[in-house]
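Heads up, the chain below is alone and in the form predicted on its own; it's given as C-alpha cells.
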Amino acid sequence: MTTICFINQKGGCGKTSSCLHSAGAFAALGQSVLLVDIDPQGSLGQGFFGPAAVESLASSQTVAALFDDDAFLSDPQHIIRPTGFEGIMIAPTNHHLAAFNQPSPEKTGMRQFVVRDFLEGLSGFDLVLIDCPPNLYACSWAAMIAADYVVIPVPPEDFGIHGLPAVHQAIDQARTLNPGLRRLGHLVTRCDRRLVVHRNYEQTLRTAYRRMVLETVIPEANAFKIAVTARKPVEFFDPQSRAAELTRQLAQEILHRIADRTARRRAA
C-alpha cells in the first residue's frame, strides 16, 4: 500500500479535485483506492455525498475520531465507507476535525502519528490518497508523517508559486519523524495555456524544480466541475472527455514514478 498526500498551504490550488478525480483514474486502472479526507472543510467527502450528508456525520463517524482522545473506536476501520464507485473507499471528515488542526503540529504529542497508525492497521488497498487542508498545521503534519510521497498541486500564478519554500520546509521537518517521506512532484493545476502568464509561471516552476514537476498538466476544465456536481470523479462521469484522459495520464505518470523510485531504492 502506497500513501500519497496532496499538500499546499494555498487554498483553491486543486488538492481536493486532484484527489477525487485521480481516484477515479486509478480505479479505472485496476487500483484499489482509499481516500482520506483530513481537511476540516470536508470537501472530498462532499464531492461524493453532498454537503448535507457529510456535515451531518457525528465525530465518531469521521477522521476526527482518530484525533480525539475521548473517542472510543472499537475498530477504526468503521470510519471507512464506500463511495458508490468500485475500487474507491473514503474516510470522510467534517467540521469536527477543526478543533484538532492546531498551528503547532510538532507540539501535538502522539496525535502526530494517528493517521499513520490508522493506515498501518489496514489492508486491501493499493493506494491511499490524503487530501490536506490549505495550511501546514496539525492535520497536514499528521498526513506527512503517514505518507510515502507528497504531491504539491500548484496553479501557475504568483500566489501559487511563492508559498512553495514553506511547503518544502515543512516536508523536510516532517522527515525527521518520517525519513521515508519523498517528494513525488509538483502538479501544475488549473492551467490555461492560452494565457501568457500561465505559460510563463509554468516555465518558472519547471526551471526551478526541473524533474520534480510532473509532465502532466491539469487544465481548468468544465468537465471537472460538472462531474463534481454529479457527485462523480470525471472518469465515471465522462470517460471520453479530455479532462478524464489527462487524469488517467496523471495516474499513469504517478504510478510510473512510484515504480521508478521503488526500483532505484531496491537497486541501492
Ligand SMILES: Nc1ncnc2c1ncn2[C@@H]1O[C@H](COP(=O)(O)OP(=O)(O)OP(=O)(O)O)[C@@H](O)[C@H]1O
The other form holds:
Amino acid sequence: MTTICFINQKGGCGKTSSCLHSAGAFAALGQSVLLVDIDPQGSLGQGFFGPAAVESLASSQTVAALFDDDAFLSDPQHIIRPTGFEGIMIAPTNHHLAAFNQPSPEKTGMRQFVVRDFLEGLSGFDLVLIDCPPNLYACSWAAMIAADYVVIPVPPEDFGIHGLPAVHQAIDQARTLNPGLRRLGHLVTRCDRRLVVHRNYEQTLRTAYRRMVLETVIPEANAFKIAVTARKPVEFFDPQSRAAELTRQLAQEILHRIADRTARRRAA
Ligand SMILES: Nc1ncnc2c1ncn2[C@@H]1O[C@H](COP(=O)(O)OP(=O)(O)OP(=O)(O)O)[C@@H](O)[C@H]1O
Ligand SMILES: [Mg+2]
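Can you return the structure of this protein in the form predicted together with the named molecule rather than the form predicted on its own?
Every chain and every other molecule in the complex is listed next, the one we just looked at coming first.
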C-alpha cells in the first residue's frame, strides 16, 4: 500500500480535485484506492455525497474520531465507507476535525501519529490518497507523518508559487519523524496554456524544480467542475473527455514514478 498526500498551503489550488479525479483514474487502471479526507472543510466527501450528508456525519463516523482521545472506536476501519464507485473507498471528514487542526503540529503529542497508525492497520488497498487542508497545521502534518509521498498541486501563478518554500520546509521537518517521506513532484494544475503568464510560470517552476515537476499538466477545464456537480470523478462522468484522458495520464505517471523510486531504493 502506497500513501500519497496532496499538500499546499495555498487555497483552491486543486488539492481536492486532484485526489477525487485521480482516484477515478487509478480505479480505472485497476487500483484499489482509499481516499482520506483530512481537511475539516470536508470537500472530498462532499464531492461524492454532497454537503448535507457529510456535514451531518457524527464525529465518530469521520476522521476526527482518530484524533479524539474521548472517542471510543471499537474498530477504526468503521470510518471507511464505499463511494459507490468500484475500487474507491473513503474516510470522510467534516467540521468536527477543525478543533484538532492546531497551528503547532509538533506540539500535538501522539496525535501526530494517528493517521499513520490508522493506515498501518489496513489491508486490501493499493493506494491511499490524503486530501490536506490549505495550511500546514496539525492535519497536514499528521498526513505527512503517515505518507510515503507528497504531491504538491500548484497553479502556475504568483500566489500559487510563492508559498512553496514553506511547503518544502514543512516536508523537511516532517522527514525528521518520517524519514521515508519523499517528494513525488509538483503538479501543475488549473493551467491555461493560452495565457502567457501561465506558460511562463510553468517554465519557472520546471527550471526551479526540474524533475520534481510532474510532466502531466492538469488544465483548467469545465469537465472537472461539472463532474463534481454530478458527484463523480471525471473518469466516471465523461471518460472520453480530454480532462479524463489527462487525469489517466497523471495516474499512470504517478504509478511509474512510484515504481521507479521503489526499484531504485531496492537496488541501492
Ligand atoms: N483543473 C480544474 N479545472 C477547473 N476547475 C477546477 C480545476 N481544479 C479545481 N477546480 C475548481 O476550483 C475550485 C477549487 O478546487 P479544489 O477544491 O480542488 O482546490 P483545493 O486546493 O482543494 O481547495 P482548498 O484549499 O479550499 O481545499 C473548485 O471549485 C474546483 O471545482
Ligand atoms: Mg480542498
